[in-house]
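Below you'll find only one chain, the form predicted alone, shown as structure tokens.
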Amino acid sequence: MPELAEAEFYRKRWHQAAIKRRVAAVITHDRAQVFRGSNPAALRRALVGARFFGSEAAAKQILFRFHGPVGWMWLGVHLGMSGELRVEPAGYEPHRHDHLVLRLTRTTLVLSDLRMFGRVRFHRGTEPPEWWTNIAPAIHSDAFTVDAVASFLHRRARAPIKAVLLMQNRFPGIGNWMADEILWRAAIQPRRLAGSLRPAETRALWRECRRVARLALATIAGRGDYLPPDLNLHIPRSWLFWHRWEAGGLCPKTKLPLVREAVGGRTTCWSPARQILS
């Protein structure tokens, strides 16, 4: 599933190709699940003739801003588990899983989603919609403080820390692999109850959340739009990420075997030699 850095990578892909360009035509698969809660016909009518003015990413979501005859418009995209934003040549013919296609001058923007767990939202107005402004403060923002994390862990004291890290209302953009990476770096066993963390461990968790988010953004999203299809190739081999699914995978620090089990309903990888359950 695309996480914080992957969302930023895909945002940049559309942004770099489309900024200041005008939408000539819009093609949608109106019955696709990605449009649940939206009106694709209204989206098509409003976007034709509009110009692409900007974008931003937050958590696992992306927002694109347009201006046209009907004023300001906001297109929201959540990529789900299999969504992808692509840039294709002018005249590109959509395939079966291309659910949203924006034809611009000299280029075509495509949202494809094989499993349709993603979502498209649309809003008209001078201000961004509530479904965007209500996203929790970014992990690298000043609002993401040690005290805020400690308070959140206290309120979910009986939940495994791995499950808590996946809660988007405090840890926006953190998904399965990032949560494992954070806990491994902080030397915290994923089954630990959130309320059992000592102050020093909470500070370590906060620090590694910010560090992994920053490194992921720099490594995956910071390389421009000229990456090979497998974004993961640019994650350093010193990260847990590379060894999570290897048969007989070893901890990059201790060189001892890793363990993979379900924690909080998600497949989880950790190093028993480093992340000791206390």
Given for the second form:
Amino acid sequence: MPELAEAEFYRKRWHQAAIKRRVAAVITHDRAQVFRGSNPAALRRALVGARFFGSEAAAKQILFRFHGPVGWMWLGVHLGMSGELRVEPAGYEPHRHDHLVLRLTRTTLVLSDLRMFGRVRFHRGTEPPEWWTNIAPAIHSDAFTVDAVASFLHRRARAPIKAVLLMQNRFPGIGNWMADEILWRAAIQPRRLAGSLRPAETRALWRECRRVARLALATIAGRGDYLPPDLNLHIPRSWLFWHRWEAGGLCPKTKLPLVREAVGGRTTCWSPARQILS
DNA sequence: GTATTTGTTGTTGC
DNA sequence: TGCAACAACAAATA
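What would the structure be for the form predicted in complex with the DNA, rather than the form predicted alone?
Below is the entire complex, every chain and molecule, led by the chain shown above.
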């Protein structure tokens, strides 16, 4: 599930349940692939007795900050294709796909991931780790300029624009559905080669990246302290989002049929009446 | 049994 | 060398 706004949704869900709370116990599914490259036993030892001191989301990743008997530590979560963060009652019994469970006094934080393309990272120290600080500048930041997009498209000139939008080192947090949403709004055909976009199209792409990122954050992750009860609950029907998987789905703008084909190795949905290959 | 899935990485080949 | 394409990872569902 998790792209940009979903990562923020899940971050906020754990944050609101756990801020300033102490971790009483940690359960890990040690052989789960989500721990590849990290040491779940060391993570358990360090987190027990630690207090939840804050969190951030960037791109598709989430960083939780703790302080405990061993000092400051950072828990990084990438939710992959099917990961989610839940809040369950105290005494919750972990299920098969619950790979990391933090027991607080009144609640239980659960990371579950069916397909295990997600990843849990752990770092001890006063400064955030490089796997966090190396994430590309956010789409809504000042560093995400139209010139930066244009030069990236120039370097990836022979790849379909759809595939380029999925590259995290320039478009952090954009995933399959956001990429389709952006191209549909910008009226650009997903198979167009990145190097073939005219300046006005590059500008439209840049603008819709920022707009979709901002709107997705507002509707999926809420504003201020507000956390929507369900993921995607507030996404308007006028978005491509709701129609892209429907059999016989129609373009919300033209009311003409949508098309689904693999582009850049991913299933891609677009509106041929609106997104013309030229 | 086959094909599908909102992601990333390593390998291959141009 | 740089870049593009693709398989692989894993598990459930249609």
